[in-house]
Amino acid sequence: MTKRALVTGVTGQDGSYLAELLLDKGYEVHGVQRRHSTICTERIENILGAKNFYLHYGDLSDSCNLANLVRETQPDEIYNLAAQSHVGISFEVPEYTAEVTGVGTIKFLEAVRQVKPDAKFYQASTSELFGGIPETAPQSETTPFHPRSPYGAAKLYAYWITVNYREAYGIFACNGILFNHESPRRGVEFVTRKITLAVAKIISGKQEKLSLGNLNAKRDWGFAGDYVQGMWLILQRGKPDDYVLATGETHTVREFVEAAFREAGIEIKWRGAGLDEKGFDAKTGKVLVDVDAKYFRPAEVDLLLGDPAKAERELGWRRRVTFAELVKIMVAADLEKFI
């Protein structure tokens, strides 16, 4: 029989890649999107109208809606990817982040428990749980949590309530603790996409320079298309468990900037330090990158580095796209828009 999946956040980066993967595997996919006054389906334009793909309106803040969605779709697998997922913005809207990203998860799990307790449930967890405490790196499933943002704290509640419903009610509920994963579909407010988009705009004469915050922040960056494969594999196991998905290598924001400009034929040279640091075009001497204090967070996460050994061993999951290939893919996609 055809498997049926319910995917929240289907119009986002991860949701769109996951929907494509599931359709390729023969699933009937029911995607959930929030109601907007503008069209927000650009990431799933290629599958709109596809056989076995259906869109529903919903919101993690509405428990009645969630129960109705589970009742109507009767999913075999549920992927809860929806959230207020921007770390920086979570400091500006902490209560909303807690309500949707944290409490929304228990509303969903309760709907599963009451309506479809045999459904497999995937919760999108995050490396922000760890808080980037340097002495804990590399971070694995056994590393102590120390979130340093309202987003991380909300995701911490979502993580533990998922574990609790697994242990208390026997629900096949799993956490995927995913480290940073990017793509050309990444939102423009995220630093990687902000960088690659700025490179394309600077090359095309539509932007003068790129302003960033903490250039020294280190992240474990992978390709989102690889990570949704891991999500699916987590729910195919014989028993529910939690897994870290990561590349096992880390790069600074500064390195990402250098790699992105290099893809466009520009070498960046740095001068200064702290707020006075600037990145210059090595050939022309023009300032292309500077630092702006407004992009620093109240509590910085300095280092995120994941240990994917458990996922590699038990799931057979491997990241396929390297850091250099990821940057190349993202820059090429944005250059195509402007050149």
Ligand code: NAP
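Fair warning: this is a prediction, and the values are worked out from it, not measured in the lab. We call the rigid core whatever largest set of C-alpha positions still superposes within 1.5 Å between the two forms. Positions refer to the first chain, counted from 1. Residues that one form lacks are left out of the comparison. First, how it differs from the form predicted together with this ligand.
In this core-based overlay, residues 133-135 form the only run of three or more whose Cα positions differ by 2 Å or more between the two forms.
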Second form
Amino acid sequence: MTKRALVTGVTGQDGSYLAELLLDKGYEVHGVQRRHSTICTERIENILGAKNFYLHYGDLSDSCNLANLVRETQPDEIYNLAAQSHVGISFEVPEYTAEVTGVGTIKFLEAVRQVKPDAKFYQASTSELFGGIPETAPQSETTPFHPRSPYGAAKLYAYWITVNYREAYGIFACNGILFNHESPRRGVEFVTRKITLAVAKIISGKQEKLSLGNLNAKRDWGFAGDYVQGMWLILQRGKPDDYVLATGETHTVREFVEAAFREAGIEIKWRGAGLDEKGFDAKTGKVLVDVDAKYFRPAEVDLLLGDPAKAERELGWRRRVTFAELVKIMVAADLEKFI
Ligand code: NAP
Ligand code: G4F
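Which structure goes with the form predicted together with this ligand, now that we have seen the form predicted on its own?
So here's everything in the complex, that chain up top.
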């Protein structure tokens, strides 16, 4: 029998890769998009009109809409990927972030409990829950949480309400605690894509330099295509549980910058410190990177490094793409747009 999946956030980075994966596996996929005044389906262009792919309008802030979607689509599996997902911007729109990223999850779970309690539910939880405090690494399913942003705090509520609906009502509800994962489809305001896009624009003469915030932050960066495979595996187990997906490697933002420029044949040399730090083209001496205070956050997560041992052991999940390969893929994709 054809399985049916309901995917919120289908127009986002992860939603687009997940929808492709599920269609390949023979699922009927129902994606949820928000209404926009402009077209925002760029990432799912290749599956629009595909057999077994259906788009519905919806919003995590509208509980009636969520209940209707569950009633109409009768999903076997639900992937709740929708969120105001930008950590920095969550400081600008904290209440909205709480409403969508936090409270939206209980609205959805309540719709599941009332309308289709046997549906399996995946919640897009995050390494931002750890906050890097205390500075314990690597971080695993048993590491204490200490969110450092309105986004992290909203995701903390979503995490625990997912656990609660599993324990209280027996719903097959799971958290994937995912460390950063990137791709050529990553939003342009996230640091990796901002860097690879800037490299391509600088090379092609369309941008002078790249301005960044905290160059010392460390992230455990993997490839989004590997992580959506893990989301699916989490819902295929015999019992619901929570899993960390990560690479087990960490790199600074500075290292990502160096690797991305190197892909384009430019060696970056650093001079200065703090707000005065600059990245130069080693050959020409031209300043290509500087630091702008406006990209710093009121509170920072300094170190993320995940331990994916449980997912590897119980799900057989493995990340495939290495850090070097990820940078290469992203730079190549952006260069192709401009050269
Ligand atoms: P993304 O590219 O920002 O996509 C977010 C999606 O949510 C978009 O489709 C967006 O729609 C949708 N959305 C936003 N607000 C909504 C609302 N009120 N109602 C319905 N849909 C709404 O994020 P992503 O990187 O794919 O991440 C997917 C999920 O995983 C998010 O929940 C994120 O917080 C979480 N996560 C991501 C990472 C990561 O490294 N990527 C790591 C851990 C957890 P529009 O296209 O209309 O904006
Ligand atoms: O790319 P980022 O904005 O990602 P961040 O904050 O780690 O959040 C992402 O990963 C989380 C999982 O850990 C997800 F839950 C979340 O939804 C999102 O996908 O920033 C990465 C690091 C930060 O330390 C930030 O301060 O890069 C630093 N950074 C330095 N300059 C910058 C910049 N970040 C951005 N976005 N822009 C800059 O110019």
